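Quick heads-up: it's one chain on its own, the form predicted on its own, in structure tokens.
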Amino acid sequence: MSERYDIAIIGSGPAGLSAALNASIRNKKFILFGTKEISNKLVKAHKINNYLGFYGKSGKEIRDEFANHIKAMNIEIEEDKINSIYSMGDYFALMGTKNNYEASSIILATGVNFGKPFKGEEEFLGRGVGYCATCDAPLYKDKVVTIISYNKHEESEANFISSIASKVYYIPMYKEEVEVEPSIEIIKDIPIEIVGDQFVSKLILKNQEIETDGIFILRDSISPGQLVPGLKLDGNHIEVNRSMKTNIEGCFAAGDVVGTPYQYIKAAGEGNIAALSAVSYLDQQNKK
């Protein structure tokens, strides 16, 4: 049986880090998923003047302060991408690219960098469309696979699947130079629509069409409705109350993913509330 955490926090921006600090202070057993870089969005901010106590600092300087803070509190970031989360009643099952996890409660702090789904993406999810190439690779032995990637980090997934599939098309949605295995065909074009009958058969791009058995869409984060089935949304955002509770018992959310204003100080405050709400929820469950 896998280890069960009290709280799983998905996202390492200001909301996720703030939630982790409070989970740590309250002595809960938690796991924080994200990137050691903490937040790509934060690093790119030129100057931030609306974060109390950090006047005139660049996003990179604030990121470094965040990193120092969590290091001082011995908080580690688990670099595993969570692709789906299922409510199992009294706990949640989390499916990562590297491992699977269990937690009694979850805090979603994934930000809003997931983009709009492609036409046909949601319709063919699980029928040729997936979000984790390494997880589903065995299904595509000797088949044609297309990878739409938003991050250079994902090139290793493409290389891995090229050792299993008969053909791999790689569509980079980022500007850096692409460095993948020579057998992978790189296509610089804009995906428009995913089509098929029972299963995916084709990807329509702006300038061409490619026949394919599977399509992996590797975004920085997955839209909340696809990440957690049954989650109630308000447009693209997760619907929460003032305690950061979602419609799913034991599931909380904070930061940009719950709505505007998209500001770091607001996200950090919500992360704090979400963690305290999760702690309160756990304490009530333990009394039962």
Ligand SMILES: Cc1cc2nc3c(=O)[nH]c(=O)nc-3n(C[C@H](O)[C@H](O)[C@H](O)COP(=O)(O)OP(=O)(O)OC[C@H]3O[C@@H](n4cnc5c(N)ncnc54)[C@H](O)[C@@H]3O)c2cc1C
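Residue numbers count along the first chain shown, from 1. So that the term is clear: the rigid core is the largest set of C-alpha atoms that superpose within 1.5 Å between two forms. Since the structure is predicted, the reported quantities are computational estimates derived from the model, not experimental observations. First, how it differs from the form predicted in complex with the named molecule.
After superposition on the rigid core, displacement of the C-alpha of residue 175 between the two forms amounts to 2 Å or more. Residue 89 shows a C-alpha shift below 2 Å between the two forms [criterion: core-superposed Cα displacement of 2 Å]. Core-superposed comparison between the two forms: the C-alpha position of residue 149 differs by no less than 2 Å.
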Given for the second form:
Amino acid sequence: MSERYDIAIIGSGPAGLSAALNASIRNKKFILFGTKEISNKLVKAHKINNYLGFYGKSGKEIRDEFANHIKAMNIEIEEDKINSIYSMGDYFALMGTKNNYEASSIILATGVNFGKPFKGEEEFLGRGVGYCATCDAPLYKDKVVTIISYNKHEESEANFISSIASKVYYIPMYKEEVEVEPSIEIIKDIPIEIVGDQFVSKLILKNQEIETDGIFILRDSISPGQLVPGLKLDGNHIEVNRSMKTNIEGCFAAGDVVGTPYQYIKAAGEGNIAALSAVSYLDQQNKK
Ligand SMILES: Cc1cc2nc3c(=O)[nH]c(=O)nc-3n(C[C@H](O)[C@H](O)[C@H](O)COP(=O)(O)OP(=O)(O)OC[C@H]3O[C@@H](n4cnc5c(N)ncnc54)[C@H](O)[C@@H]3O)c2cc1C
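For comparison with the form predicted on its own, please write out the form predicted in complex with the named molecule.
Below: every chain and molecule of the assembly, starting with the one above.
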């Protein structure tokens, strides 16, 4: 029989780490899954000015601060990818690539999962390619920005960036009518490849090419319902209440995976709430 943890935290970004340090402070037996790199998205960020207390630091510097913090608290990251999780009633069975695990409660902090990336997307992530137009908008003052959008809700992001950039191309990947500022050029075509040298310079589409300084890809996430069968979703995100509780007893979620805005500080705050909620859940279970 495998060892039973009080809490299994899936994801080592700001949401997962924040959950882990609160689980540690509350003396719970927990396991944290992810990567020692912490979060690919954190490492790729140029400069982060909206995380309290770290003004002007790069994503790598903040990653190092996070790593030092968890090290000082003797928190280890288990480098295993969790492929599926099953609720077994009073505990969860987790199937990892390397091992299987058991935990009385779980916190899902997996970030937003993307579909198949465009050619050049990963290569230029953080070098002209981004996923949050609002976060990176100041970098594109008086520059040309292209937005590839999978959801009508993102039109507001395009409108916002058009007030900063010199030119905005908007490529809708959805069928609804597009309603954006008249200054935004709408292109109905299929993106194929992102190209550039040090930074992005061009987007190649099926029928044309456009010169651009930045490309935001605003995608919907792949359903986390695949990870935990029976999990209630709100669109492509996990549905939670203010205590970060999901519809499954003992299952909590935090960070990008529960919805926008996709921001470090929001993810960390939700990780804190999720851990405290998991602790009270465990305390209640123990009283039964
Ligand atoms: C280039 C770039 C710049 C950004 N700039 C800013 C900014 O300036 N300000 C800001 O507030 N936000 C910014 N963001 C957004 C920010 O990165 C996210 O909001 C934040 O990282 C979300 O944290 P998270 O913990 O929810 O998820 P993530 O940081 O995505 O972390 C999730 C972690 O979980 C791991 N994981 C996922 N699935 C599994 C699994 N099944 N098993 C094990 N591990 C798993 C992943 O490997 C990853 O390490 C930026 C994003 C990018 C890409």
